[in-house]
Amino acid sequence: MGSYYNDHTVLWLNGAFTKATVAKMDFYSQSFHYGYAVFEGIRSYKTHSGETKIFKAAEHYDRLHQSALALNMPYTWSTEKLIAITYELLQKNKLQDAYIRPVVYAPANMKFDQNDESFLVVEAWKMEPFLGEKLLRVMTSSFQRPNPKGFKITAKATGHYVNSILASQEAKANGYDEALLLDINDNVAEAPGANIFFEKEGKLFTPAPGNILPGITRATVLELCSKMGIPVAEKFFSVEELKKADAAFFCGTAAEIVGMESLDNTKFPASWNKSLSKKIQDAYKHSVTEKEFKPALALV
């Protein structure tokens, strides 16, 4: 069971709330012989105010949605039921800062056809820091991001996060804390799962969208970057020009947002604690729990 689930663990499946001990799936299923699943991975804090407030709720379901209709899965549960659901489950088990992990699988089919109906199962934990809250030594993995015209790479499916389990254990096996992989074209791409930010002489730069999963907490880093008056590009850009930067961090829902030390061993020179990125990683700790921030402040 690890630190997932225990005897009282509830989950949500299949329009039912169930102990996760008793929960079945079908072994035929194409999702577990094919990887042919979507997922979202989403976040609930103790707020400010002491209550439990699912960040972006919403917008992780809708994507969900997304995934699904590009992998060509059926889709029958509305955004507004779901987070309501969410919610049940959080209370249900006691949980306030959460995981929340919601999978859109498919029925038994050993064929490559398409099903006329998906499953969904909900379920939730306590998360802790997902990659530590030290700085990371990075490498560029030897792994590429895979090829746009290969998949549907913006959808967040399940197969695709092969490539992410081999590029993360190859870094931890060379004594890296993560991996950062490269596309097709070898410009930066993103962290196994999280997107990545780097900054120089007063300015964010993010690869643009094409090769990438764009995240949430992305989209959130340049909305903050907008209230904050920091100036933010998108572009392409290579590890060379990375390995020049001042700072760079990474960013997702679930490894929040946490700064890069070294990337092969080249420093970030820039004091991370006096950096933008900090300013950054402080804003949206203050956007998740609801607690106020005056972005007139942050770059004083």
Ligand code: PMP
The other form holds:
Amino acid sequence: MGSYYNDHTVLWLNGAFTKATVAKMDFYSQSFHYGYAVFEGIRSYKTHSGETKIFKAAEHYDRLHQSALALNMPYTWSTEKLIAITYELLQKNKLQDAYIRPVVYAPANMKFDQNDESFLVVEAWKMEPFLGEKLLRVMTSSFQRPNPKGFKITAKATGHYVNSILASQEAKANGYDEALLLDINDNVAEAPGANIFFEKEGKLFTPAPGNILPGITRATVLELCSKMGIPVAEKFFSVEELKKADAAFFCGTAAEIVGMESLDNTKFPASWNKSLSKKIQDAYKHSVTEKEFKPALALV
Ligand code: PMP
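Given the form predicted on its own, state the structure of the form predicted together with the named molecule.
Below is the entire complex, every chain and molecule, led by the chain shown above.
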């Protein structure tokens, strides 16, 4: 599988930089047994000027804090301190274009009750720079997103990702690139690890909050739309409505902006390169590398 670390890699574990090959965690941890942990997925980029910049670092670490609170996990770290640690971690591992993965986890506890402490590991590994050219063939999943009455779905909790793994594996077993999951009301929710937008007659739409993890990339897309004068609305919509879209894309920290070729073999008719979605993709690419972006005129 992926090569996330080697003999030289260091991670940050409970206050100290430690070699990944010797770092240990407790096999009696409540997190390991029950999927009870919270985490983040963050990216850093080599910017246009050559510096290393963590994209939306404060937003990610604030969400980590909120996720821990949502799950009743003690949380003792400040966003500021974690950002500083993460820059140091990148430097120690000589990383610029990286994926950063903090995980807050529980101590040894086989019961279901609350703990009086949490632990934190921050890992980072190399991520290839933005490509995002290939369009995805997507399948509507037979798995629903978790019921918001059963889980704190706005928390980025490890246990939720069993649902993501099942959906993604099902899609790949059926010859597709990725899954699209519906919510408990059969409206479109999100991909296993990304949000969705569609484009119809010069306007963008994305599922309203309620049954999704409202992503930081999704918020960035909403910001970019407002800057670029692209009309956008949040609403609930069905797969049938999505299939009548001109174009569609997934967005997330790892996926960035990635276009969809088809849903259940129904092709999106717009030429990707001429779509508003592509303009958003370009703007996002510029935004993460802090390159000045002058959108082409007459966008809409
Ligand atoms: N939905 C799910 C289920 C995710 O795992 C992610 C990735 N964190 C997203 C949406 C996108 O969130 P973000 O843009 O904050 O990475």
